[in-house]
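Take a look at this single chain in structure tokens; it is the form predicted alone.
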Amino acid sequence: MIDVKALEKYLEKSGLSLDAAAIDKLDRYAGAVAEKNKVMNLTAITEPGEFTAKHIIDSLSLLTAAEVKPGAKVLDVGTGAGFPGMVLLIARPETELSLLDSTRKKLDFIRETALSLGLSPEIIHLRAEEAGKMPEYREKFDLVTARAVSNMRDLCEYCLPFVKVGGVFAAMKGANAEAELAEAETALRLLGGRISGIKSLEIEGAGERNIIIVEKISRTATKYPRPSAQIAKNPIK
């Protein structure tokens, strides 16, 4: 399903590196999406090339701009299909990976196949908004990832709340990325992020990719998150 080629020259010029176990699971994921593409509306992007480039690549993209230490703790919030959760929890085996979703049948999708592929990612089927606000979530994370999931201010408002204090949130942005962060300082201030860098990048075939790397510094106070309804009619300004 994937293009391995493309995904070589990928590695090669990134200085990441996938052992050839890695690579046939990362080809089998793919290939279970693929197939239950056909009953379920999990993604659009269907050739092979451009699946490689738009999905698996771009999730693995996320490596060369944030510290994936072993044993970290990784949240990706919105995984749907399982991007960029699943390719990274392929590529570094020794993370604790979970994954949260508020679409059921996305959730058991994943399960089933990562199952299939010996792997033990922690499922969440909760909305973003309601696990921030649990023990057990909150401010627990090293890492907290999201793909293509809503505009940087509101973002910051679903994620922050799950990052540790000296954590990170990695939002996986397109080209406007510059544009939302500025629509985006006040939340990062009352949220309790900074800014610590922007990791431009060109991926053959899907384009301009910016990372934006927040880092926790203080607490986020209690009554964030709020309601989506709430965040929707009053967004941070």
Ligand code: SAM
Given for the second form:
Amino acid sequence: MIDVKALEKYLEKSGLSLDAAAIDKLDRYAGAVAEKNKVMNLTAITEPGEFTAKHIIDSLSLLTAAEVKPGAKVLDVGTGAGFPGMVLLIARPETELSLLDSTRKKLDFIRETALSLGLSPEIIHLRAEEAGKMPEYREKFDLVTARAVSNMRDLCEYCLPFVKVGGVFAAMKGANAEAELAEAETALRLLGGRISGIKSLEIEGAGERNIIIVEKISRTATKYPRPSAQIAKNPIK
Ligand code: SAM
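Switch over from the form predicted alone to the form predicted in complex with S-adenosylmethionine, please.
The next block holds the full complex; its first chain is the one shown before.
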């Protein structure tokens, strides 16, 4: 269950538009997450108002920071219960959306629920560092996003290999974004990225949020991404 009034208030304020069918699907998606949450740990946030602010509105806010053209290939890395990816697909069903996570059970939940809503995202059950090496995923996406997956520096190594040259990586971050970004500057450059801006937002009920927009300006060297143990042990500095 979502707080429809709070969502409508946000839509009006942000200038985003969603039709009644999309709002209904968001509500049904939230209901499915709440139901599954009884038997599987999908989210600690269960109160409808908080769920609406921190999962639904926060996910939608990506649309205010990054352009998502019809037919664009979009990837959500470490999607978990489907945030922001499933919310984006419900809001913009004309995108070609892929959802990647290393946890099969979460992806099984998403696949089943998406189908019940008439949606069929591509589901990728792999670690980001593995998928990023594979020709079918490497440098194939117009927009790659991730929320609550890793620090910005390691996230660049996970995500930038998926982005086409000319495409965008949009990292959804909290209040600490500037500090994370400072630490990620070398990684960003080395992996073919360039900062194009940070969109700072204040979301009622979710606090300060920052969306870091990275343009992919050159191809990522084939040695990246490295295996996760190496990323952890020897981060790009
Ligand atoms: N993005 C969702 C959100 O904001 O609600 C989920 C966040 S959850 C804290 C992090 C998710 O990232 C988990 O589902 C985990 O399985 C996934 N994850 C972490 N590292 C990953 C990696 N290297 N490759 C693929 N998935 C990863």
